[in-house]
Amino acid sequence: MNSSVDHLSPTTSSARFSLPSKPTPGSKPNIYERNLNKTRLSEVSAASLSFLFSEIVQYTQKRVSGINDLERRLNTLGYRVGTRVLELTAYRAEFSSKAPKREIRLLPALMAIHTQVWRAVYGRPADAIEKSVENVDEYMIIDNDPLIERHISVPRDLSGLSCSSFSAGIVEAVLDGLGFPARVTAHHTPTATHPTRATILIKFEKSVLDREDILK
């Protein structure tokens, strides 16, 4: 009878995880031997990223139960993302700057997040940053033409969707990972001259506001 040892033994995973092979002369490098820092190498196309992420949105809706369910999905995917966007650009700030800095301050924070993070992930800034009129806890990023979304058609009886859910969750990580925490959502905000303008909503908890109170 072979014993688990036998099953996780070295000889018989060694396949699946073993490490990639060093190219050979001539061959292009692999994804590994990337330098991070250069960004012109990184780029992927708009349509290839948008064509992935509708792909990921059908595959995504066939096990789903509803809209919440699937937005809540969505929002999982981009956290997952964010995580990783956030430790890409605090590496390239701190390997560009001499005196790199973590941003303790909330507008600050936001504008990072409009700026950098955005262009980072879909290669220009967001729109707008607003802040709530009514809620002194809540703010709004706002992008009138999503990149993700340009080529989603949302049917009819998913019409309260919004694909950049996955916006909100990658917003959602990089606030957690720079002390903000907060609960992020995405809505869909049309107007005349942009049909696909959304909305990232973010409510800060209190603990982020009585800090700030503290820092002024």
Given for the second form:
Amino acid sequence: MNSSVDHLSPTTSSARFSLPSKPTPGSKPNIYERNLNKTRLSEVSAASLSFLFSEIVQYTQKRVSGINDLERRLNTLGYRVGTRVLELTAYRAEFSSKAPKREIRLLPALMAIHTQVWRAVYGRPADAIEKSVENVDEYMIIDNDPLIERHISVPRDLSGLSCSSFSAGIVEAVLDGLGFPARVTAHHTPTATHPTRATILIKFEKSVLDREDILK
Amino acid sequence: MAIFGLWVINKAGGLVYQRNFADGLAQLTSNEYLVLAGTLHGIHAITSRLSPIPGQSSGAQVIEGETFKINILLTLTGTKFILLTSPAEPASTIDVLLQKIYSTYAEKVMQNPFHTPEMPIRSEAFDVSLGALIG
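Got the form predicted alone; any chance of the form predicted together with its partner chain too?
Following is the full complex, with the preceding chain placed first.
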């Protein structure tokens, strides 16, 4: 009796897969084979990142029906980047320091996001980190000039949209990976000196705060 | 020595951006600006075919009047940047300024996800950076 999954087996498939030929000596290795530590300092042009992000926003906007949905989708896309950022920064930290630490307390984890994650993704640390006075479970990371939003002008009918929801997704993924589940959202908070200023609001789950109290 | 205004014309000949930088200019309605831009687009198309030497001509680049000068930068994509200046403004500064305006356009307008190409430009970031560039 043939198993129903036989048609999925590669040996019975009629398609032919060809393996890539061995790289000639002297040619650059393809991107999957590059040493992760040597590429630590390599840079990407800001213009190509801006065009890519602009296309991401346009692609998402065609498929959504409102500001909240758009922000949620950007958040999801950022989440996928964030899981990989966490793995990559942890791997690179292990190679560069003798005794790499993993953050298990709340405030050091937030500081690590504020400096190391921002430096890994955007090339410079974020500008401020704040604790909310009204709610004990809310913290804020502030970026005065988010790199991805530098050239974006939100039209009047979409006012209130913050494309830094992408960065919020990155932060949410890093926090989930470190063991601090939270809901992270981004808000556009312009000031006179920084018209593109964005605030990333992090609302931790109750379990995180309970754990912090126990560990104190 | 002054910059009077800037027009940006898309490749179809429609005016997508118009701004005055000096006071005391004649106030035209938006329709009149559209007509003037379309006319200039047509003139530029005609002049790009006129050349004493057979071969490609670049089209009109400077049109001088008694009280003003029209400087035209035609980009590789067909977009035209028209800078209206006083006649005394030196050509080198105008060329540099037009290139800077073009690069500002590439950043603030083309990298803005909320801008549809060839449509009128409604970008606050573009206005602000032009204000900083020209004053």
